[in-house]
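Single chain ahead, written as structure tokens, the form predicted on its own.
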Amino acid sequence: MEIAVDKRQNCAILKIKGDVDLYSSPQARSQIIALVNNKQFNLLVDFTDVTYMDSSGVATLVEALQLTNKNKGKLRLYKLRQAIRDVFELSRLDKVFDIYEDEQSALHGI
């Protein structure tokens, strides 16, 4: 898994490439915690190049949501492939997370 961070307006966009699973999710968690510790409370996660995500990846995002909410920030996800969107819908987390179709929509209002 690779993560690139692009800072725009008053948010950070995490562009993830590859699988988000038991082995790679600690890397994503570390990156998110580092951003929050540096007062970056609005996070967007670009799923364009995420090919697979398991429950540890979901748990990492739940923790990120808690951190951003605690600091009055926002966590938004966008460009989820249907298989990954299904994970969120089956677990009803699509009602908890803000999920958008594209970057422009996700950026709106931040």
The other form holds:
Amino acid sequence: MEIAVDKRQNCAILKIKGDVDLYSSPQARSQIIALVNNKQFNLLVDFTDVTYMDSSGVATLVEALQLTNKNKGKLRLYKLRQAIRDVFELSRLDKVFDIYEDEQSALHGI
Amino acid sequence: MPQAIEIKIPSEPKFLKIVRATISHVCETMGFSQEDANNITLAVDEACSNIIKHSYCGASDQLIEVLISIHHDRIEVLLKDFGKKVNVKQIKSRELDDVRPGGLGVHLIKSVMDIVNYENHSEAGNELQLVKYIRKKG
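Which structure goes with the form predicted in complex with the partner chain, now that we have seen the form predicted on its own?
In what comes next, the whole complex appears, and the chain from above leads the way.
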């Protein structure tokens, strides 16, 4: 898994590439915590190139959501492929997260 | 007699991808829908992750055995570990309304598989049988 971070407006966009699983999710968690510690409270996650995600990936995003909420920021996810949407739905978290079709709509109003 | 595939991996998270790739490929060759193939792959992956986290307490040098049996109407996956015995009665998923990190693996496994059967009667470790039937189209 690789993560590139772009800054756009008042947001950090995390572009994740590859599988987010028990092996790689600690790396994603570290990067998210580092951004929040640097007072970056609006986070967008681009799922275009995320090929797989398990419950450890979901747990990382739940933690990110709690951190951004606590700091009055936003966490928004976009461009999820169906298999990853299914993981959120099976976890009954699809209504808990703000999920958007694309970057433009995710950036709107943030 | 069903065809069988056996994979043995160390309890190291970076090798879970090998299990996922195998399960996914087997499911596709058996005629599972893409959705079911993805779900079965997720369930087996979650079960392996639980072995690493709970049976082996994060140790990466232990053994996980994955036995895949290919039947005409179903896939059966038997996962074996040789770690700490897990109390079957204590295996449960958390309340989903309680949104917090972690505790989703068992829920995902039970949501997507037709049969989930924990056994730990063997001398060492645990066994988990996962079964999914092929859904007839239409």
